[in-house]
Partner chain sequence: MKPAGSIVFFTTASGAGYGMLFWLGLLSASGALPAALWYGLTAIAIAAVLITAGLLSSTAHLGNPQRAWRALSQWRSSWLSREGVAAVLTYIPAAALAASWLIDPRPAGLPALLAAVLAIITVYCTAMIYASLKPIRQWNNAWVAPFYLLAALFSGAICLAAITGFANPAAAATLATIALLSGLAAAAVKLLYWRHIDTTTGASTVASATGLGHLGTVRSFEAPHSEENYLLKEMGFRIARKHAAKLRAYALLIAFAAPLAILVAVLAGAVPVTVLPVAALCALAGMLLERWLFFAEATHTVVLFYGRQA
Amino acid sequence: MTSLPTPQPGAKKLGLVIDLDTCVGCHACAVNCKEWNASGVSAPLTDSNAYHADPHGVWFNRVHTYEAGEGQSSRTVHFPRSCLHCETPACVTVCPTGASYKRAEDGIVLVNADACIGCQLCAWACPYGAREFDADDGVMKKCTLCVDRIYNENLPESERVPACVSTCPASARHFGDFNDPASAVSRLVLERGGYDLMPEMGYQPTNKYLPPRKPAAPQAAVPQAETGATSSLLRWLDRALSR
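For the sequence I just pasted, show me its structure by itself in the form predicted on its own.
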């Protein structure tokens, strides 16, 4: 089994903040992610019967849409899902060949395709459904946080962000270093109550979700029992993902 790296002093902790209040469910993040990675370090990405009744393909980003809540506190929630680059990822520790690993310098979780035997143990271990099996290559693939982009000095500095972040029309996705308390992602988590998905699992995901803001309706118009819509919605998302 694969061990986790020892944290390094001054190391980065790179990840995403996703604003559930802002995401409009347009799937631009998923499409641009697919386009970038289909020609990058993870290429190719399987697509079979893409326009037929039983399509199969590898997608590092997926967007799910739910109707959550009841009455005046109900709302449509678009829920983007990808690898959360956990602090203690089970997908890494179960890997029998060391193909799945976590980088000490920035916390990104990656897969070495040359060492992967396609056993899919990592997919079974990941509670977030973030692992993708590429049937054409016979190996596991996943979000790389666009390592071939964020460190690419041939790109303008403003473009050295994951493809999903660069293309989001609603600015619902944010990228940065969580070990820097002054970074935009750290401030967003602090100010908006950034949320760990399924924290009870104990994997300490790096990526955070910002909860939907409470409705702007006057308090008198909303029954007291429904004012906890934000916390109940997050619990509902946890249950939906764990099914």
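Here the structure is a predicted model, which is why all the values come from computation and not from measurement. Whichever C-alpha set is largest while still superposing within 1.5 Å between the two forms counts as the rigid core. Numbering follows the first chain given and starts at 1. Compared with the form predicted in complex with its partner chain:
- The Cα position of L190 differs by less than 2 Å between these two forms after fitting on the rigid core.
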The other form holds:
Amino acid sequence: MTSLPTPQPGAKKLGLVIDLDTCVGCHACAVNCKEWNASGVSAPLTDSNAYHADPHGVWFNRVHTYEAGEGQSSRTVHFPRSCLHCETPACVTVCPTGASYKRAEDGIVLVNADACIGCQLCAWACPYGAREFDADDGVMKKCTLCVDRIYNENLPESERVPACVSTCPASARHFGDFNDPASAVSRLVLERGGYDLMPEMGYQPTNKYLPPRKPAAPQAAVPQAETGATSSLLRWLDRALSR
Amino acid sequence: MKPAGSIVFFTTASGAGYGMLFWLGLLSASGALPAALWYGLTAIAIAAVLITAGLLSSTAHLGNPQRAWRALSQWRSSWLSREGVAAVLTYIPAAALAASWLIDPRPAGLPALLAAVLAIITVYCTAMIYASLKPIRQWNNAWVAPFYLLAALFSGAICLAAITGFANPAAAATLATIALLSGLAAAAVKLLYWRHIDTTTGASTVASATGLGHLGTVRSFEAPHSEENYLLKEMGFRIARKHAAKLRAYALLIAFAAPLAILVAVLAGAVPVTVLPVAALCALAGMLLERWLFFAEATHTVVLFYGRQA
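Swap state to the form predicted in complex with its partner chain from the form predicted on its own:
Following is the full complex, with the preceding chain placed first.
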């Protein structure tokens, strides 16, 4: 059924918070996502020509890098992009077969690969580029929020988080329930001003992004050394004593 | 958006077929069509071939065409599903209309009316598949559905006029007049559509896509991957926009100007009605180019993440 589920009392709203202040752009989340999902519920994630010219493959997670602002006040921001598990996802409602669905119990948006006809309309309907077509299987694939990890009782409890979250070396990715106001993700959004991507599209993304913090105030200019000081030791002494 | 040949052919051919079926259904009762069995069956057969060839072509776009039947299930939410349901349903009154021609050379009544209504509903559903997609501003606007409907009415009328020319020149002149008027309306709406997409911009920008606009101008510094991925191949198609002005002129000329000139010449008695098939083929060829442009000129918000315009 591709009509959206009616909200249930007590249902979870699972998703990610991505901290653009701490993301270092290492792509580890994208690589670990690929590793886990290439052998998990969405397996295989097709790679064609992987070791030749024009390699091509399905990835659920992509890390962009942007520059914003001009001159000394400009910032370089690393920006992971993946499915936002929207509250009103058109990728689900446009699906003609019922293969795309949003789970009532936790809000995760999934594709039933056995019912997908590969029409790719869902990829057109997603403003965020969250869905990629697997040409080998002829079906659409997308981030599952690691539904095969987060409820997996064969894993130690500490590992029951999405692969991208578990691997992030900068702790820039957080997983949790946005319907629980006391959860870490809800608190982060509140404290750090978490925001939606393209809110004007009206898809109401669940995942939130935390903006880069304001840079520290610029330090006072370091006094210049006297021109006569030729050795580095003398220059250092001159600077240190001038403070 | 990448213009998939299967979909370009589908919307053009099926559009013309449904347009023919609409005029057949509407005019069969009014006495405007030749009352001949061979004419009725030939006309409805050509409409059915155009419709069916288009529908079959559309399944070539699917990754798993053997599951296409599943697409009939989600008509509550999906325009693509509604189109599938409407397309299948249209066959029923169309077959009944063909059968009633065997009994009465001037068939009327419920099958004719139902065939006309369902044909137009199917074309509307096709248009709404595109018009309902918010991330694609060249599709998500009020000009798309009217053009799809007028294009179907025009190409259907000109095809039917071409066949009618072999049965009854007077009836062909009536259809040629209908084709002329609907062609003028379609061309006008297409021009307004082009003006609309040229003078408006999308609601989304790289600033709203990344949420980093408060830091200043946002520029893509480094893409996530070195090669074109599925998203850029499917939704980052750029070739047509470079030549948009020329291609639009060719589309206008071949789809509208040339066939409409032939229609005027036929109506003025300057050329015989047997020239009408040339006008019909010309219109269909031009419509293919117009439909190719409809895809090729469309941009998707996902390219904003890659620092491109949408």
